[in-house]
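Shown here is one chain on its own, the form predicted on its own, set out as structure tokens.
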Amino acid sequence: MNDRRLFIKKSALTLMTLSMPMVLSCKTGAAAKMNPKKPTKAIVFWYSQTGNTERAGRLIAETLKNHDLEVVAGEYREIDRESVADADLVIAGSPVYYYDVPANFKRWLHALPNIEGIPCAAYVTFGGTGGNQHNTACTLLELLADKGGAPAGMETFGNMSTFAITWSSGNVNRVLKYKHLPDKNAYDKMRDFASLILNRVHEGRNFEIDKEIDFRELIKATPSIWSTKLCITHHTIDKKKCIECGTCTKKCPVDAIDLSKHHVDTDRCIACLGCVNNCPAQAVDMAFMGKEIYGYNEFVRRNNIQIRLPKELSLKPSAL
């Protein structure tokens, strides 16, 4: 039972590992005509889970703000949903996710209200060479354009990767050959990108959604997060090192930590990693394939890896 069991995971591992995209154009439906117009008033919003989404979106709001608009900003969970109707430019981001848009956010996004004919643009921030970026990118966009947003454009940006699993089953190099990243070319493409979509605000001029046929399409989301969290075969909260301070709890994006009880639901877990990730104690107890996860905060310290800000948030300690 054990060898069988052991087979069905390499064998998950191997169909992930085996998925490279054949590059074809795949060309997504009419969206909603943008009229040309000077917008005043943007809301940036993201999910992240450690930092690097968050670190875009606030440089393309600080870009934004350069350019006289006034803008709202932050994660996606502090943005009250009914104010989105009323920017005259939407920015969503989202990390590349198994590759996909989380479920969570996706969830959220479908409880928007109508921005009929409202600029709209997408970005997602992707680990090491990552998987199904654009595809991704094009995803997030189309959700906006399906709540009746005008498509203006979308990015990928690159940066170490965060999936624990990685530098805990021995790959370290593999993650710090990226340990450079956001640097100084990322954070001019992320300034860059937020300057493109206000031009072409002003032009009225639609961006055309463009898919990738990938094969990795086929095993996005839920049977990437079946494979591994089949594979993960210890989870919970260790009581003696657990501080209380409710990081995990917080960065739960689908509420299956009790920490009183310092208990997960294993059920009801995606495996995001947002809790072994960001937990200042060591406090959650994970096992993969019988080895032990470790967090990204964790891998930072040490690795001694300092994140260069860009700055204008340099200037603004409070906002990471």
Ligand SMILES: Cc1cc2nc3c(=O)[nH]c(=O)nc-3n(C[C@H](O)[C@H](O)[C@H](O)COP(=O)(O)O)c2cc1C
Given for the second form:
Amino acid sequence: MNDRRLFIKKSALTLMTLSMPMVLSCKTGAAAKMNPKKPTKAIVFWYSQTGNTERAGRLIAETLKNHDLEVVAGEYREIDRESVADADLVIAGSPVYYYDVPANFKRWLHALPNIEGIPCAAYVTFGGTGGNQHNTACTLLELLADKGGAPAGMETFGNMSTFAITWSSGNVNRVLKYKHLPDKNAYDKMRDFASLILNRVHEGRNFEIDKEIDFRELIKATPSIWSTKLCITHHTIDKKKCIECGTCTKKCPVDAIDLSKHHVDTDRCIACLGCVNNCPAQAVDMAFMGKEIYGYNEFVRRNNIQIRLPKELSLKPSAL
Ligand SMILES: Cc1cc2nc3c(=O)[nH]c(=O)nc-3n(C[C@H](O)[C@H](O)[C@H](O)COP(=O)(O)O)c2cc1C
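Would you generate the structure of this protein in the form predicted in complex with the named molecule, following the form predicted on its own above?
So here's everything in the complex, that chain up top.
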């Protein structure tokens, strides 16, 4: 038994060691050329389950407004897809989920209209380290470039992870290590990103998408989601605790929850944890390998964490 375990461990390590140095530089093919331009209308849209990507998107939008641009900003489900082609700067934001851009957001981006030659930029928010963040930002920018957008830049912004399984499995300190984020430096990085993109657009300077292929890029999305799904041993809505607020159904990006029956379609579920992370009544019953999971909002409350806002988004004196 021990020999078998050792063999599996060794094989996994060998695979990782073989793929880690295999960090290839993979430049994306010809993207649309950007012509120097003073943009006047920008659109900033994002996907966000627990607010990190939204906060970054709103700050980027405010920074662009401070540069006298007219800006439309919102969650992708609030954005009129066709209007994206009317902007002269497009910025998209996504969280990194399972080493990738979440499938629901990808689907929406695939259906964007042609944005030929319009400068575009991408940012991702992530938690912890080593989660394929750089490549995910590349993927997001590639999706815009596939629609004809001219890449102007990309960035990654760190946060406390919202992957509820980590703290529910006892690894609380691994998450709390980042509880100070976003701090002043993180917000400055977001402001600088917006200004840098604007400069590049003024100068007509294309950005080259340079993806690194490592083992996480190979096991991203579906394989990762499936391995999590296999370990989710229970996923229902507790009728007694449910306050029928509809937060879980609104947050679920794949319509897997039927609140009238307090039922979760677990085949449809993509394990984004949006329901458990956001339920204000802790009515989502979910277990990972038999252990009960509690969500992000509850984690923040239990640990007395204050997420500070940038001054542009808050009137409170504690803003950064
Ligand atoms: C289901 C799920 C999967 C995640 N996977 C990754 C990952 O692969 N890499 C990473 O760096 N962070 C990962 N995270 C952390 C999130 O990317 C991070 O907390 C992000 O800022 C959340 O953004 P949001 O609040 O806008 O939804 C994951 C979080 C969740 C809930």
